[in-house]
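So this first bit is one chain, no partners, the form predicted on its own, shown in structure tokens.
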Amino acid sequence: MGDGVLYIRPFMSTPKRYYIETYGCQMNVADAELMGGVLRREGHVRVDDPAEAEVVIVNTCAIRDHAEQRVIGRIGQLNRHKLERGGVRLGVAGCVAKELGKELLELAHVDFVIGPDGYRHLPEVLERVDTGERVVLDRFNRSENYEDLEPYRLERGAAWITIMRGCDKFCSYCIVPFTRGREKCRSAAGILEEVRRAVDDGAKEVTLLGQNVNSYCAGEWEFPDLLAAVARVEGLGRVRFTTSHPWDFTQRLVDTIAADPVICRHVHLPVQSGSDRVLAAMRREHTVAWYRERVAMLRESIPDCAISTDVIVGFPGETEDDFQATLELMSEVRYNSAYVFIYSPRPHTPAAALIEDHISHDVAVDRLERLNEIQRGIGARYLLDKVGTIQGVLVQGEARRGEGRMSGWTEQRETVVLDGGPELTGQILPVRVTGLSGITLHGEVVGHATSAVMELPLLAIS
């Protein structure tokens, strides 16, 4: 059994077919591409079906207990490939790998466990597994930023660029500092070079990723400096970023967004609660008044900027008055979209000890439904206001239902389905929005992309 330390020896192994199944946030998607790049460099070949793979990796999320239990169940299902085909290796990567470590060897009957700082060593891990060893590589590495590794990008036209890893905020409910470690920022030079390579490979849009991107700081570079420099990369049509923390959201950042049309008019700004009392218990650092000021800064400088958010309901001790304050804030800000979750106790976090303040499941579900009902109405009105407008749409590929239709997203990240074929993939096209079905816009191409940046009319959020 591994002890969390990797003893590196020269890698000599037969190339294998590998399959990576990813759960969770965009950081996990980027990590899957990073693992793919490491494996491809050593001659391993990606497949889309676990039944064809000799190495199966489940890339996991631990942000909520439900997500964790889901992936553990999925690992159990994938174990059948080991039983049915001799020689198949099954591994767990990501946040659950770091959280549970060697427990997964017995809990899920896997061959290897590799945490977020160990992906560089996947080839050596597979070599050790081939000798019959079961490996756990789950320790943090304060110097690992994967600066020199090239990801294996899976999307055409768009690229995920991780600019920093980990988080120093230690919100009382959040497991991220315990599964991804403290903040580590990549060099600006390395990030800009990766963006240039992605654009050379056909990316029209890049997303800068981090648990808290606007706290990025590397030498003399702060996040607004980096964002402005990325926007100036020749050939890039769009740059967006996620996720932001209100405490680090500055007027300088707002001015940077406003100054360059390449930077998307869409900001994800998690509030988590509309109650100062709950925010203090969450250790969020910001108050509701501070948050309102950030929103006002955005709306004043960039009237057409879409704002999305995250909200937790049922946090320990949340009263009906606290919840009503959240409802009022949602109605006031009028987010274009919101991700609403029931509080989930996570190991190692201070909030998990607040057992006496536990909110019943029925109350939490009721609050979730009430909040979602309000947001559905706001979101539907926001999308209906886009019908009849022309939007720049980055075409990503065939629509889910196919039948000669393609799918893409707007600058504000709304999904649009339109007529067309695979030749449209990877282009940013002017699309007239003709209708709405659920939360999906429908449209028709009205011209051709003639430049990376398209000047298109956008609607302010009412």
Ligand code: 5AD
Given for the second form:
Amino acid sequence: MGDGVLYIRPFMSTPKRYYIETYGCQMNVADAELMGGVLRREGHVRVDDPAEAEVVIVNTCAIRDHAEQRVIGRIGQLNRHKLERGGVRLGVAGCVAKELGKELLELAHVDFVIGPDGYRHLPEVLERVDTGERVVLDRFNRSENYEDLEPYRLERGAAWITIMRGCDKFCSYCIVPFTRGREKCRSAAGILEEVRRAVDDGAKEVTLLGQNVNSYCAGEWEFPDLLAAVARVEGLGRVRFTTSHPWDFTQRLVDTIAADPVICRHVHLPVQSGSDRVLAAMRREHTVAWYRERVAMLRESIPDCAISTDVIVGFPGETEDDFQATLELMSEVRYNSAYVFIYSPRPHTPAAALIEDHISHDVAVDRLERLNEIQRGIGARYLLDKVGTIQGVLVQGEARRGEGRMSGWTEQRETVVLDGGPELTGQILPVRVTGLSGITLHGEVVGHATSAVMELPLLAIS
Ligand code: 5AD
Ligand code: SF4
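To test you: the structure above is the form predicted on its own. What is the structure of the form predicted in complex with the ligand?
Now the complete complex, all chains and molecules, led by this one.
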């Protein structure tokens, strides 16, 4: 390349408008931003409406059959839309892409299928699709960590930072090791650099993401080291992380959270079941007593730490007694929020073979409702206790309903609606909580964001 000579990459497809529709967990949201970064670098332009796009990507989730059927229905819908309009390339990314691979080509007239390790190759895939090829790129790549790629972030104020990909735990019900592969950790230096860039671009909060962030290990760095280093990045107001496996949840991690106010006092610690028998069948590698100890460690060192969880009901062989044990654990721990799921048999997983221990759908629904009812009461009490306190709120954007109102979230991730305009977006402000409707807190701004971390009086004031 000489001076003044424009270098044109051979065979680059012409810039297109692209639309990505994302389902599933935050890892997928982060992957959508990664794909956005790859596409933007090649000159493609993001649009919010599939009707305006020349490239439509459905970024899918396979965690439960219901999630999978939903995305397959949506792919069918977008496929009809594509055939009507003409000139549209339709692709499937994410976990269903990995799970079903080339089967998707038969299921709908998709042009490309790209698994979670293939996003770097999106530009070449689009070029090949331009020549009329239908492309499937669903192989795992043990060394793909996307270290050098810059995500195209869609949110202001908060940034997702993927620190590891895949999972080595192989819980007996879970499809993730088969859709996202084995654990791979990014370098601490790369992660810290990404956090610094996100902060330079206006992020006040980052969430460190991985299927099991606590088992992060890269050279000398373990997760507590990384968390402490991220919290020290200048200008960062908050760091949170998700998701945690109780097995890797250590006192050192608890001490790290306790030591730095930048680290959110909110931990998502999935328990899945309150019965030892079921935990063993799930291959969770720990007992209920072990889990209780982790909770005690947290509550002892950080009394105001909110804990949320995931629970599966209707796992094969779950008896009423097993279920009662889960109910008891939930009443005892008093989670600030809990996601309860009905067990769904997934391909490749050992639990899917436990057909004779199948729990009927009616029983599972009944258990789900009973857990949700208990949790609704606990959650409501927890939120009511916040009324009258002052909370730091990261203002995220305009509230869905009501003009002149903004919405944001607290350190414990509760949604707060407050009066104000778009100029508040991306700031962490002290807010007095004045009321609660449903699960939304209402509040008023009572000061300015003076520094990244605010020492807030958390006592109720009348
Ligand atoms: N069926 C139901 N729920 C599941 N989860 C994972 N796999 C399954 C499954 N096969 C739930 C777990 C996990 C959350 C992300 O999804 O509770 O923590
Ligand atoms: Fe769904 Fe799991 Fe894939 Fe996330 S990693 S998109 S939860 S299947």
